[in-house]
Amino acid sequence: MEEKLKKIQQDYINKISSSKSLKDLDIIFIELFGKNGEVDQLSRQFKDLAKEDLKIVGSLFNLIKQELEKTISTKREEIKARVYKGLEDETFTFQHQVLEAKKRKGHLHPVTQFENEIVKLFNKLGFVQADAPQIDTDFNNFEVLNIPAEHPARDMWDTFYIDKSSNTQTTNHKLLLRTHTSNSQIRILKNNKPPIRMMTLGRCFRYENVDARHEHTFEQFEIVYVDKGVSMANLQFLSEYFFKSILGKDIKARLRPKYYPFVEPGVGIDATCVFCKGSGCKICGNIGWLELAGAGMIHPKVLEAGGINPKEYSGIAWGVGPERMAMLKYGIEDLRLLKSGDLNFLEKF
């Protein structure tokens, strides 16, 4: 096992060193740390090791993992610095740059452009836009969505709580930065009578490790559809309508069972991989599909909390991350670029 670890270490250090682009590094990152990557595969073998061997191998495994992560990060900064320097070298003189800057016209951010496109798509189906506060109570963000205090499902959301320095506050009155746009659901259900077709778009916050695919501050888009006879067939239709409109007419959607406490049943929604068109590649883990959205039938407890009779009405909650979708649509390699404020990047859109 030790020899295998050291071989992986040396092979991937060589790969990282010879990388020429951020895309190369993203592929290497997925090969190493993806769901079925080298690191994941190795860790699954630990259960077969004796305790004495596990102590040695486990320590070496962590050291090599940290070294590879650091090597990728260092190489990424090196490539970015080289690219930016090349751009600077190819520009005109400083005076010419000043003149060009004066002529520069602003435009909408690529994510804003994409979000406007999504809103128009669902406007065509009769969905109306609603909003909810970014700072909200624990009750609206969790409790009313069938996620009571101390429920294990809370581990799915690494939450930023706001310290009010009060020992008398109850759990459901704690303030937090919302972890999802689902805090709009209770407001939508309470303030509207079925049939309901509404959508929410806005910023959310989670205590995430920032990398090429994750941010602590991100956008979410969500729809709430409640009426008599709403079923999973409606969910399938809305998913394919969205994917085909955004990614191309040849894209299909499939539903897989997945747990979300505020829906029953819950599903992860996959789209045909846009890179290999379903044949299988490294990006999709050779399965031909990419998970892009989460959804399900609104839980009866959530409908009841909103004053709607679950025996008479059913509903769909369906959500997607606009930034990750924009990465696929525009061919963006690193999520962090979207909030970088880098004009060289933003002017491409």
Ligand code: PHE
The other form holds:
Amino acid sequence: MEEKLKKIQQDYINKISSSKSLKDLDIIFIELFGKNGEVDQLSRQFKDLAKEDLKIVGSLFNLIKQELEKTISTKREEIKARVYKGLEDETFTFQHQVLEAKKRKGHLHPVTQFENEIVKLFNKLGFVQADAPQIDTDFNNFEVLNIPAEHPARDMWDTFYIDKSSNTQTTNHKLLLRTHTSNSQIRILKNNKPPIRMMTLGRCFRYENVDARHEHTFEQFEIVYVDKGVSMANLQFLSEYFFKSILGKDIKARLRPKYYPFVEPGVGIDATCVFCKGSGCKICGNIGWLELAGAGMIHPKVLEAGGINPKEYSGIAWGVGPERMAMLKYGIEDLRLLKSGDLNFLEKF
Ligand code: PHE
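Let's see the other form, the form predicted together with the named molecule, since the form predicted alone is already up.
After this comes the whole thing, all chains and molecules, with the earlier chain placed first.
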């Protein structure tokens, strides 16, 4: 086991030091620390070790793990510094002239630009914007959406809870940072009469391990459409309308069964992979499709909670992550860049 650990240590130190881009490092990070990564697999073998061996191997394991994490983050900084330096050298002379000529002019953040585009798209179909708070009750974020306390589905949406002692409201419900824009659903349903066409946009939060594709703070966009005779066909149409408008005319949408407690049936919505156009590549895992949205027919219990008779009306709810879409559209490799506040990056948009 010690041998194995040392080999992994050596191999990965070499790999890390010869990696050239942030993407290389992300791949290495996942190989090491991801689910079923080297670290995960090794630690699973610990149970077969004798107690004395475990002591030695365990502490060696921790040391090596820390060393690898540190080496990756040092390398990450090194690559970043090099990339930015390169950019600076190239653009310095030019920028200098421009700056002298006029003061630097700001512009909207790429995600904001992109979100404005999405809002416009759905405005055209008659959807209007609704709002819901980023700090909300456990009830609005979970319970009314058919996710009671202790429901296993809560694990997918684990979040940050507000300390009770700092909670000045006299509510029995715990306050939390909302995990999705679906907390707007109950408000939209309660405050409006069908036909309802509304959309919500905004910041959401999750207790998440941050990497190139996951952030603890991120954006979601969601629509709620309720009327007589609304069906899965509307879902298919709206998804395809959205994907084609944003990613190109050749992009199709497909619905796959997926479980969300507040819709029935629920679907994951895939778009044709924008990189291989469906033939299968590394990024889509050779499937030819990328999962981009979650949706479904609003659960009768949720409609009822919103004061709408599910026998008379049906509705769909549909949500996407604008940042993930923006990454695909603009070819951004690392989600973390979007919140870096780094002008070298932001000024490219
Ligand atoms: N709220 C879900 C999520 O964050 C997405 C979703 C929205 C699913 C609407 C179904 C209907 O994962």
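Numbering follows the first chain given and starts at 1. Treat the numbers as computed from the prediction; the structure is a model and nothing was measured. Whichever C-alpha set is largest while still superposing within 1.5 Å between the two forms counts as the rigid core.
C-alpha of Asn309: shift of 2 angstroms or more between these two forms, rigid core aligned? No: Asn309 shifts by under 2 Å between these two forms.
Kindly check if the Cα atom of Glu77 is displaced 2 angstroms or more between these two forms relative to the superposed rigid core. Moves: yes, 2 Å or greater.
Answer yes if the CA of Glu333 moves 2 Å or more between these two forms after aligning the rigid core, and no otherwise. Moves: no, less than 2 Å.
Superposing on the core, what C-alpha displacement does Leu22 show between these two forms, in angstrom? Shift of Leu22 at C-alpha, rigid core superposed: 3.2 Å.
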